[in-house]
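Form predicted alone, single chain, as structure tokens, below.
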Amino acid sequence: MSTKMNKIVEFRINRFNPETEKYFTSTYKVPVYKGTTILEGLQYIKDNLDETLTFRHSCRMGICGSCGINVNGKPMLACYTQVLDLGVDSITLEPLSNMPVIKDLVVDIQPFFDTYARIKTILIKNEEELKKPSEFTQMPQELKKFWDLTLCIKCSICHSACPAAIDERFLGPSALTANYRFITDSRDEGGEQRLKSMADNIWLCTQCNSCTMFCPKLLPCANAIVDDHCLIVESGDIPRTVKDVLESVYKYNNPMGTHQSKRMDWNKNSNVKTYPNVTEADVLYFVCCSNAYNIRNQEIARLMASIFDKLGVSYATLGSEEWCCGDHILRLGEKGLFEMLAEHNVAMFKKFNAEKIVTLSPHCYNTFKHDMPYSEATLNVQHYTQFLAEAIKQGKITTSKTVNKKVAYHDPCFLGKRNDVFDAPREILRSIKGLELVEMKRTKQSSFCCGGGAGKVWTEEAQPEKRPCVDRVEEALDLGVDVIATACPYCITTLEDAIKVLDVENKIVVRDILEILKEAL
């Protein structure tokens, strides 16, 4: 570490006295020099500032894992996090969530722990086997396949980050990655057993991405739970919600349970061209299963046409030859029938000649910038904030009503966490007059999910209390907003659910950007 200090940053740390079962703010003026460490902040407060201040480390070198707590709404580690790094001249740290707080930055990891207790840890052999005196051998290119996901440190930074959580049922994160990397060890015989521990809680992932993103040993823990997801459909032990939802892409191409021949309804009263009246604009328009079939969404599947219209942009879709993107259908763990969606749809690109493709889900927009085969065809994709964003600045709209409302946004994670468009919704939002932009407290990369990926926006059956919709919405009354904004068709579904179920219809709306520019337009 340097000897010349750099800058004076403030530690502005939530604490909890045990004694007086009270949550309090101390602020710090700590030195920082290059290198200086978020842990190395917190022990210079207390050996010179406070010695009551509480938190917990070890080893300083990122590999015990006991020192994870919230660094401005991010988990992390103390002493793997830089705080030059931050770029910031205050910090805010918390203890981590969805654990219960003993003092100040301590929290009780036993929650974390008790999920390695409902899986098995250490191979499962024949009793016999493991009475002989040998070694199970591994070969090298067996040990490939799960040498990351042994990395982990049970650092319990991706069970503090992950909404499912808040369910006691769920095994979270770390416990299902472990599940799976002993499934895939050759060496082991208890794959049956380890299915079973997780096939009753497993769909309450919502893959948003938070554990992968935060985790400090970069492990893909939301790729090793889509694995889990399809050795349990192989197996058949799912749920009957989830049996409904692959069946209706089955049948109809599309988890609405409705048939294809209706994809255009929401265009009834428009004059969108289709495919294959035409084969050649200079956007397709992908419009989504939510948007083309749920009566609430479909007005915005006309709003975005609409806007179209009126910048004279030549654009089409594919009409009925659109189908399911299949990202959820993906991520339930159906990956032969995704691997069809997707198929038709990269066919059905290669027919039609367009620059750009535009979509309004960013379920879409992320499967087709990630997933084989999409990711393979080099598809131009848009979501539709970006595509707007872009007309704003080069003064193709502009919004000329006032709308006098307190506006907070809520980010997509399929849009933010796994893709960084987090800059084109609010500069949307911030180009109309009137409107007040607030943020969450929990917003950008710490955004806290809505609950609908991975198909969960049609399979929810947790009490309301457990939901990952109805805490959000709950934060946003909590700030005094009258809508909560957001890009994303499931996202709409799942909030909207959230305000009934708490009665507060009343109180605060939900609103899709598009709906809002129209406001103003």
Given for the second form:
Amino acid sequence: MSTKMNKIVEFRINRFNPETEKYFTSTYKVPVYKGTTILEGLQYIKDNLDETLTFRHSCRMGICGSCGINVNGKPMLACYTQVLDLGVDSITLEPLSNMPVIKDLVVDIQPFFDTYARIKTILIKNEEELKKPSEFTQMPQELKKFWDLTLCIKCSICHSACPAAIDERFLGPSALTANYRFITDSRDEGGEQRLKSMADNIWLCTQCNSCTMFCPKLLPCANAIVDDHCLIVESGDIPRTVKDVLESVYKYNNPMGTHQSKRMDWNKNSNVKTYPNVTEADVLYFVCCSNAYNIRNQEIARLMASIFDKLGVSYATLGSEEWCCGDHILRLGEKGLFEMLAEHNVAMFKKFNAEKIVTLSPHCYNTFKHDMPYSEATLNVQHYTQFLAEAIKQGKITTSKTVNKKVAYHDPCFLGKRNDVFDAPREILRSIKGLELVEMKRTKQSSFCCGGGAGKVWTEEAQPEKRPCVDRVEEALDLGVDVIATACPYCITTLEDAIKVLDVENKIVVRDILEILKEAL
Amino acid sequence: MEKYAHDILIVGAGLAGLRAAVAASEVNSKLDIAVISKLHPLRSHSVCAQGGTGAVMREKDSFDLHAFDTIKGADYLADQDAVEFFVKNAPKEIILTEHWGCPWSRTPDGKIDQRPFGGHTFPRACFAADMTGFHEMHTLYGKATSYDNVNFYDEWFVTSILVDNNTAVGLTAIEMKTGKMHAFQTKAIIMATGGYERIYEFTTFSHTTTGDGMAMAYRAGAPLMDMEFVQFHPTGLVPSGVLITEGARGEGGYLLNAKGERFMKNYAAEKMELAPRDVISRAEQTEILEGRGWEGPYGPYIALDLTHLGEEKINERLPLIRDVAIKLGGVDPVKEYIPIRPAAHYSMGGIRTNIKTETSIKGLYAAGECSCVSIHGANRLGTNSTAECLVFGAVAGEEAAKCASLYSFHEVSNQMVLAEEKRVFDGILGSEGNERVSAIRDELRRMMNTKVWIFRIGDQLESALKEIRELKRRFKNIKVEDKGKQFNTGFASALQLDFMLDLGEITIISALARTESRGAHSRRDYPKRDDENWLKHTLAYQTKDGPRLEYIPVTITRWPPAARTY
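Cool, the form predicted alone is there; where's the form predicted together with the partner chain?
Below is the entire complex, every chain and molecule, led by the chain shown above.
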């Protein structure tokens, strides 16, 4: 390189020596130029500073899939990431997760490729047709339907980031996407066989979206898995647990197995105004099925109401006309049922005159923002943490009591990864005197899913050690925190479940941000 | 030490290796086949092939036309019987991969689409956007892994071919994960290890394409043919050398000098940017040497202009190129010129084989870039390498299967394996000198780049030969810092460098001897093609004193050498 060096960047590399079976960290100073990739930095170290540093690499153009590593907690291709783009003076490099480490940054990729051994990645067609001496006709628009899904370089980054992949029954985002690629290929006739290979394990996907966020080739894996779900739901080959959730929604318009008339039971004092008694308010308070029916979470619904009261906000709920938002149902693949729920809710939003909608659950928030028909209704929607952070900033809420606790905030995937809401919940916690807010190792974009999304909060049946929530609580325990704070009713359910499984109820608790805020008021 | 036995051993898991595995398995499902590669198959350099695979698919095209284009492109050094066989067998490979699921780009009426390519007189490059090799590889991997009788040894580094009585009897390989050497016993071996362009500093090639297989076959006694012919691709991205496909020009891209001129009008007025690669690379180098290159922080370069193609076409036909240019070149080809210059790209030479992919050693076959059959002669046309891997990979698989069905296992003596262990572990890993492997490697690559580049001249080649012999001497005095067993990549680099040094020496000696200019071999001191003295193939044999050269005639069937203009 003949250009001027831009700066020296520190490479901190978490390593493993298989001879001594010891983990250790090495730190190197690497001269970085405009355009220098992380891979070039690693090569610089190997060629000039430490020949023993071990990593895989080959094409150095993002197509062979060799050089996936964790960079500052996020999995990426070393050859396709420029050091200066990271905008920091020190970077931490680690091997990919979910696979055993062989040496330094080299992991055993076999568990990832084992998933491919369970599916077919060639066309399935009858023998006679395959003997045809000319190509099968495929129109450009037919190719276009699956083209994006053919770009997987099998780097295993999605597998590394996937919370469901800790259960080896799961085919994983890459193989599931490949399956959908072939199902969508107009030449393929193996649909039934392909659905079968997925039907007993695809439900382990939590739709946390990590696979899609980190894919260096931008494959829409999470959406492909939803599309797989749709086909399996259509075929009827679904497990009892999933069937139960869907049937409850058919029957009651909510997944909780309880009649809609009980939806306002959380409102013990009957002080919250509801539709149709009220048809307009500044805020339409969308409570979410979990907070409405789950006795543990009803307290959260009440706390939000009391804060609205305290602030003097004009607000109301839809009462028994609030149906499930359908986020879990859509991601379980029941698109028709989702549309029915959404159309009802959108109609109610139109009948009810409100400036904005405030949701308790990140799932309602997410689907209102992104999924048709909600998205085309252009709703003004806020997650409650955004509403509260705003109120705190404006001085409308002031905390008076000290809360002397060490707290780690767990980002709900549908709030953080899917909507980039990372700051509002933290701002609320930081406003509380005495509270020590710490970050878990896997945080924000790299946060590790609790395992509750896409209906899994109701369908979980994995061995405890294979549940993402258990992994997550263990991570918090390692940090020595008193409280895991979160802002999603489903995260609360799964993480509390993990605390029971681990039998650590005397060491750590899970609290909604509202519950912590209440202590400080 | 464990000994493994398989009826067929395939070394290398790129296009040729995987195609061979499929073909062998199709011949006889009872054969026990092993594919051994130092990389996971999908990490092979074949995934980097971009622009297309050449095959006659339409009525207006013809085998004769494809054959003639190839032979003229080869500057008449190709063996014409092999070329005729090749062009006839290419179309069925396209159909097979299509039937297995390869997502070939399509015409509006749903047929496999084809784009123009340099030196071809008909648009015959079948393509899957600009990721042709990638898609062929992933398709073939899906196919090869669907057979129960194909076993994969991923990340096993083959160090030598074991030969007894001029018969290939087995090989030795180090399992990277454990660092242990194992012996393999076999009835037939197929070498499919690709090229060796990493011996050049500015190259389109992956870090791992170090020519191991060529060097192993050479050491086993097989001659390497036409090693002076190294192709320089006209469009290597500055500064990394990453390939920008010829398809970019196939789709209508221009090459511009610093005056903004399409300078190809002065070199190949008819074909312009779609002249063969040797012609364009020489033109670019001339423009740069005569001061008409663009000035950049990494030295002078040529501009590849795609801006007039429009965003839609670029996104549809050249999506990888756009991504790579943005990520690694810092330019968006929709709006800006791509900075490029010639980069070492392909070895026309390789392990000499006949049309059946047989080498001079019984039971040893070779296919793909590591081989020289020879269909590319002095200069390969774009799209003919992936096609070659498919066509001759299949032949190798079939021929090796026949061979393995006829013969029984040969004896692999402990003595042979112990000798190899000694060479590798004591001689290389255990060497306690003071030379760094990376330093010798970088010096080699820089030297090849300055002295054995596009334009060559006798005294520079002489000096290169001296230098490489000095580097070989210094290699005896290396020290591998990492003494660990498991996944020792420092050790692997040393093994690779050992192979690269042999290949560099053969390239220089072959180039020095050939006192003419033909195809990619361009001698300033002998600027003309000399059919009278040099219409012949170079063979390099290993001897104690370095490579010994012999020559054999070129097979001419129907196309006598003629002037080569574009």
